[in-house]
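In structure tokens, one chain follows: the form predicted on its own.
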Amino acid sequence: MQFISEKCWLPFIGDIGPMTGTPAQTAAAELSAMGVDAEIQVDEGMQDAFRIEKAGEGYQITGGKSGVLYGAYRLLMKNYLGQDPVCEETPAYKLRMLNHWDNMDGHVERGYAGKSLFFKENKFCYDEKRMHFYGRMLASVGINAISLNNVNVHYPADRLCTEELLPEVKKIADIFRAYGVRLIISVDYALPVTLGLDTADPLDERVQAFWDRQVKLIYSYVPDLCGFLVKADSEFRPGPYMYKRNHAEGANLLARALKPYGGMLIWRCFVYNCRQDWRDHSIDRPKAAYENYAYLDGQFDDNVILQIKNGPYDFQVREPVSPLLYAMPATTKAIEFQLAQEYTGQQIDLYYMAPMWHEVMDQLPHLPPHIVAVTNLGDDQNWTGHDLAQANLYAYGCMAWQGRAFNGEETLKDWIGLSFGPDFGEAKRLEKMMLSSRSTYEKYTANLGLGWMVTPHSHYGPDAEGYEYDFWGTYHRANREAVGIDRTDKGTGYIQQYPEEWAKLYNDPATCPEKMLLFFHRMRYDYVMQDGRTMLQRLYDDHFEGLEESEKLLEDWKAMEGKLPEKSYRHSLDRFEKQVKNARNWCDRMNTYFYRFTLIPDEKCRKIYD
């Protein structure tokens, strides 16, 4: 039985060696290595789409330049799983991107799977064979772009678009090109100042000329560069606000320099007051993205993509959909998710993300044309720290390809079959574990829409008031009578940023989805929930149930000993044991926290520490 860490979900691939040609040549090599009779026909008008048809005893794959490669992998996957490969597919999103938050010193910001795949000691340092395998992983699920470096750009990454490091960028771009993957560089908005100017004002002609020169240089090395990714005026990063310019003016500066080369400017909308006074109840952080951007609709150039987080906070266990995703119809948008489990268990606790993604898609009347995720990858042998976290990377690629047709349950079945073999006898048990994992984690951590009750800086483990008096604007304001923030039209007014149907739903506690009740409302502990329990009892019950369910996950994993690859079993066993400890810590500390405020005991007389 294979060890899933080594080939992830690609057990069916052979040895094709490093590829340096076109994706079509890579497709031919993959099919030949596995002895599959398939003719490849490139139709550039199909772009990323493909069609697989029977042709005599074999198949014909017709598709665009990268589409034929996606079709080859689909054929190989379906053959391995014993499924009919005949199909015709077109991707739902044009740009299907992964953001690496890798620093050149080798550290990965919010990375839970080891060090950087690309950098070490402020230099490019990577295993070239592994880079080729990574390209195959990405292409197998249709991902077509990656940003190499952290959006928080630090020296020497600010030199990635200069003569100093561009030769190295070219080398890695050459590797990924054979797999249909284009590079994106995260750039520092203040680079003109770093390299000698006295300003980065987007309306200054010297700054405009600087970026024109720099972009021309970059494309002389990497002619198919996808573009730039920028984090500006956010968490101490420089941006156009420094020069009293708006973000359309700031983004258009870079977009116009990229335009002649077909490049895109991806502009993150994670902008908020991170020096908030906790005493000031008029400031509500979730309102920030909408306030900073909605009024600029129609002012961004057509090659600007606004990258908007799926929720208005910062990848919490549960958030509503960001209201900015409903707004700005005249502006191109990308939705951003986080595969790196920053607030969802850090690739220690099991958390299959597909159910969360379904909720987001179900609430959006129109999906944006582009999709992005912060990676969960590192240089650990198994790529993602927890072997089972590989399922999230696979599922993200499938969702980015399929859009509304994405089925998280079917995708999980395929991933289990690919990773453990199509005849894996414990597939149903593992599937059940993973499908329940999000609910389990939510119960023992941040239920009913509460967020941020985490250990500061590390963001792992409970700290009920870890950010309560801090300047990041992340408060729940619990006291002895109530908890939560009133975001209704009588409170901060955040709800008014939504379309009318959603605002009406969220504004009334009786119709607000209960799992987000304390995100939108400040509620007394004796508030009666729909099932007759008080809100406090629901808090107690969820935490106890989450602990019990995490213990059951460990039991189920132990029951598969001898039926799993030994290395994978042992590695993940350690993760499940840590998860139970984490769940117990959350359960005891959070229940005790609310008990000490209220002095109301658990109705079921379970142990709460006074």
Ligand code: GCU
The other form holds:
Amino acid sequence: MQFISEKCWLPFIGDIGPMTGTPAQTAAAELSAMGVDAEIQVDEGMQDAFRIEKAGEGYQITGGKSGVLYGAYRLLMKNYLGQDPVCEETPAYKLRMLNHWDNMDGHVERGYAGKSLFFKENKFCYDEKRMHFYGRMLASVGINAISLNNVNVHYPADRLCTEELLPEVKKIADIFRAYGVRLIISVDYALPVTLGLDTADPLDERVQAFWDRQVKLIYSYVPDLCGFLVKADSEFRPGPYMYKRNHAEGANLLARALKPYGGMLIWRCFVYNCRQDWRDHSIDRPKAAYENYAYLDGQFDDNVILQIKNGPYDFQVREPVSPLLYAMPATTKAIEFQLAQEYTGQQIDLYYMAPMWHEVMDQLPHLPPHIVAVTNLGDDQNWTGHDLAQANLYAYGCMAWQGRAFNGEETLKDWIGLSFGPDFGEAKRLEKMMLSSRSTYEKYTANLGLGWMVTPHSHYGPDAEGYEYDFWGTYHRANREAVGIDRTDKGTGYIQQYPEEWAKLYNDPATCPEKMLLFFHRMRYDYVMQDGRTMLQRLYDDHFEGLEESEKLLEDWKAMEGKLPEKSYRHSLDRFEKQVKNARNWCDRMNTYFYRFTLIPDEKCRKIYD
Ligand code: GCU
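For comparison with the form predicted on its own, would you give the structure of this protein in the form predicted together with alpha-D-glucopyranuronic acid (GCU)?
The next block holds the full complex; its first chain is the one shown before.
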């Protein structure tokens, strides 16, 4: 019976002390601490790939510089799980990144697991031992780059690329280097102005010279920096639009400064009008990313990566894949997910994300070369707030490594085995709970693709009209007859941003996947769904079912009392109890909301408050 949550999925791992050498040296130390006999052979050409072979009584691991370390962890984890470690693996994505949204005052934007792991009171402040362990965790699932600071760059984080803070950045880079993890700095587009120029115009030579100087300085401290991450012209951040320049001009400025050092410029495409008038039906926020970028295909330098959120809105429970991910064939892209459970239960409600990732991959004919996720981490003892939310970080690493070969169920089995021990008697029950958790959460919060009915600002709990009359472009426009936005060719035209086969499928309510019906269509409550229920009845049913299923999760958890370490049991029990409260709140409020409009009662005569 084990669940040592401080060590996440590596509770069995040996003691190696802080490593400061190459990833191959770290690999050797890990193997020897566990008494595993394995030869390590570095073949630089293999890059992140590795091969594990039998060699006499032991093994041989051959791989690139970081590849051998990934191989060492694979060997240790497979041994522990009693699986055959002989394999040959190449990662599906080149950059497998995490973005921290940590502010230097210690607050984590959309953080649900305590404070920052890196910063406190506007200074670097971290537990060095823990940092090394974090490096091991990342390498054990193949993550090879992280940004430390929030994409919304607040003072003094804008100084991370100046002499003032670079010595501190270097120290952190030195820690992660031994684990094959490179740093990314989130930069403020207006830094030239902050530091004394009268402009940040990307076409001004002085601005280019500024960045050239700055980047030279940065690489003198951190020669293997992965690059910069930029959120520009988005949610009040500065950007090239301030100078009437497009985003290719804006991104290339920084890319050119990074290029001589092999650095990448990672540019987020989360750009939309966040001062919309709800009265105005002519703007449709999901269209924004495509409109801002698609026409620029081919104009970005080759070391620019466009970082595109998985959906066109903003990490809602259910969204279609962003149409921008199908577009721009001549541009390098990264797909962005959010492990931080902002709209998905805030690490209180259970939500295992792999089923959602499978849906995204199923909708995409080509996976982009890079992948990124906003972390769910903080300085809580268990790293992720909810012990079980650790599974999302682990699974993300596996998905980033395996791409289409990823299997969310197998991955979960491994995670349970690693975390709770390979002989954990309740593995099947826990697996079932976690695999159904996304669907349960969706049922009580966001049916049929309806999003944004959340409490403003906090984004936890229901508020059907919380964002309805606001300026964020997040409307469902429910009235007594219908709900949803018509995004077809007769409506906002959003659907036309998709390749033809998808556009055709989504355009017709009869062929549109029902789970996204109200994302694409405005439908009457009496619309008859495929199974014969009305749309309204389906909304009622889903809310009731979601509540019942969350009660069942609590029961299941309680059934494991005594079979889990007491501390883990109690900690999560509290979360499951909160989840039931939340689900009840959603169920009652949403059902009442629709009942008050329609005055149509539930066919099954369950209690709907009026
Ligand atoms: C969401 C989130 C913000 C965040 C933004 C982003 O809108 O609520 O806190 O800054 O995404 O991705 O930049």
